[in-house]
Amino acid sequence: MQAPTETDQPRTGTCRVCAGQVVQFLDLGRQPLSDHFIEPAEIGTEFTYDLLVGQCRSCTMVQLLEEVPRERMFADAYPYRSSGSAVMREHFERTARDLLDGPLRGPDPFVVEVGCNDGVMLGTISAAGVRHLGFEPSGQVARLAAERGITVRNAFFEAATAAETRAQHGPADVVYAANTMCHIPYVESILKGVDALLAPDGVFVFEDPYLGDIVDKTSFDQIYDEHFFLFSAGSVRAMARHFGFDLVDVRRLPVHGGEVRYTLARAGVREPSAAVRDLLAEEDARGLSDLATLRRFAANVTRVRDDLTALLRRLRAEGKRVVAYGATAKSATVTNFCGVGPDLVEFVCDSTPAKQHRLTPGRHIPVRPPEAFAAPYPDYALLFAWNHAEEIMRNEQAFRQAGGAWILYVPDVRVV
């Protein structure tokens, strides 16, 4: 898969929020499905698409210009598990407590989660005896949620399924989504579903990677097929107002490399918090919605690509062993945009059984279980799961003690 050339002409498209014109500012080349880890026999059969990123000139929403069908991304065997990290388990328990202490304090509250995955957040809700329902389209993780006692519906959340839920269970006090809303191009159907399902004073709470952090950190690997939208407070407020809601609260979160939790309510029901005003002012002051800012980000992405490939090629020439740590979905963007294959990285170690003994999407680097990392330790480890760096490095102190070094590429390429 080839990286784009300097002569490629930018494309335009139509905004999935407001139907304005979307102008391309970044081309990350031809890409495979980021979470489709393949068997060797499947080489040559992978689905690919152009990973082009643009901004709507009307509502400022940053989005992909090419949509991957949802059935391809979130199939039955979707391998990601929300509870796979101790940091994320703690985060979702705190999130559940926040909801229980806030909008779910009334009599007989009801919460619906869009994309509940293995039920890690709803587990705390369920243990508190609160009525709940999780929507999860991927069969395997939906079954895991059901096994832990979560009420789950194996379906996509949209206007029709939301209306069915309202008829069966009554209105929801909270609709919640984590790392899900940015996945969904058909935002009109989602917000119509939220409107149909929410109680009059209910709230829609969702958290996703924050465009401001992505730009600051040059974390271009946050851009892949599943992340159709890259949200900012300004673009979320415009989206909310377009569909009869308003942005009434925001909260910065440290997880997944930097996220924001957005709270929407129907227009006029709740007064926006000071946090909303402050973040909007910050975005305006730094020019986050300016196309020039996004083009500088694109230039930084190219610099990181060139620096990373130069380092890996030098280490190969010196006879050093390099393996990667964490077969993340976002690593597909790095390996395919930068041209990193098994000639530069020997294998990737990962704790997810569904990914082990398979090949990474597109570049076909073997995925091995964690014990392969120390058998023997490599000279260098390329940390794809950089958003869990603190947890990983704490668990892998023996690697450092054996003389190993980590390679990081966010916000720039360096060896630590």
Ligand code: TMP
Second form
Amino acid sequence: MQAPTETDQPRTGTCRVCAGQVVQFLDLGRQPLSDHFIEPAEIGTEFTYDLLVGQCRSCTMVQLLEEVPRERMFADAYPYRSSGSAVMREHFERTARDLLDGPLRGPDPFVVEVGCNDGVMLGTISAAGVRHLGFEPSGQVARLAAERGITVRNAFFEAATAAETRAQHGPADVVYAANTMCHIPYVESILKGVDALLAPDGVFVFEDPYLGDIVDKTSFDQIYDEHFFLFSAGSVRAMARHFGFDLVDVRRLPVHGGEVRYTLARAGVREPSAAVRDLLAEEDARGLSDLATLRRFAANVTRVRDDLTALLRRLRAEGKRVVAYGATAKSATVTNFCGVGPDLVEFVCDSTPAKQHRLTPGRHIPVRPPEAFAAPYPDYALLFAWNHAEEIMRNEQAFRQAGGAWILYVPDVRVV
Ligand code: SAM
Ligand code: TMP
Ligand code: ZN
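Having seen the form predicted alone, could you give me the form predicted together with the ligand?
The complete assembly is shown below, putting the previous chain first.
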């Protein structure tokens, strides 16, 4: 499944935002579904696709050239649990409080969340007695949300389901989505749905990994089947305008390796904040949407891959034990692009029951519960969940006290 970063014949495609021409700048090879943790019997049957990344020459949106059908990714067994990290639970509680103290302050407010997963954010909204509806197509996580008393619809949010919601519940003051908008190639349907659903002065708030952080940190593992778009303020503003909205606020967030929370309102209803102007100016000054910047990023990706595989091969030759920590969707890109399998990494530990006792997509590294980590500790732990480094290293302090060391590859390959 390995392939070179820069192909001889870069592909072109059609922009999912503006129908402009998308030009490839990175080839991450043939990849499996990033969240499809398999049983041994499934080896040889996995779905694969070409993970190619390009940029639209018209609106600058960075996007994948090949689209994986949504039903393959967000099926009943989708294993990601938003509540799996204490830091993320706190983040979403703060987010809910910000919404309750801000755009949901009026009488009988109504909020719709796109991709509510196990209800990590709507839990606080529901406890405050505020009307809400979570859209969640993945069955198991939708049931977890319902079990905690959240009103959830087990369906994809799109133009038709949004219009039904408007007819049934009336206008929404806020439509919110975390780590979900970037998963959705059919943006026209989404923004039509938001337009149908939002109150005249309502806001659409979404947060996703930020292209600026991805380039700065060479975090190419933020690119996988589910992450169809890599947003910047410039490309989100272009997308908003294309569908009759304005980008009226932005806020950088430290979670998941660096994100931006974007606020959209109907065109002309709200003045864009100073933060929008500042981030757009910063992106211009650093040339974030220049193809040359993206090509430099692609060259850095090759360097990180070569450094990581060289380190893992050396440790193996020295007879050291290496295990990985966090069976993230991101790590599918790392293992499959870099060629890291059970020969280099013994197993991955992960706290998610739905991933445990299965094999990682494509490279088939066994996934074990966190208790396996200390039984006995390995010499090195490759931190796939680097975005949760603080939380994991705090919980696993005994590993270093026992002489172990962490391997990181964001922004550079290093041992700490
Ligand atoms: N919001 C949570 C968070 O930030 O942790 C969940 C993020 S998870 C990476 C993306 C979620 O979006 C998945 O649970 C998936 O099933 C859901 N999803 C994908 N497409 C969707 C759509 N069109 N409407 C609603 N949810 C969708
Ligand atoms: P994410 O980076 O997409 O949020 O995925 C993080 C993965 O790491 C998820 O499968 C849960 C796992 N994890 C642990 O195993 N232990 C932890 O302490 C944390 C925070 C995450
Ligand atoms: Zn475009």
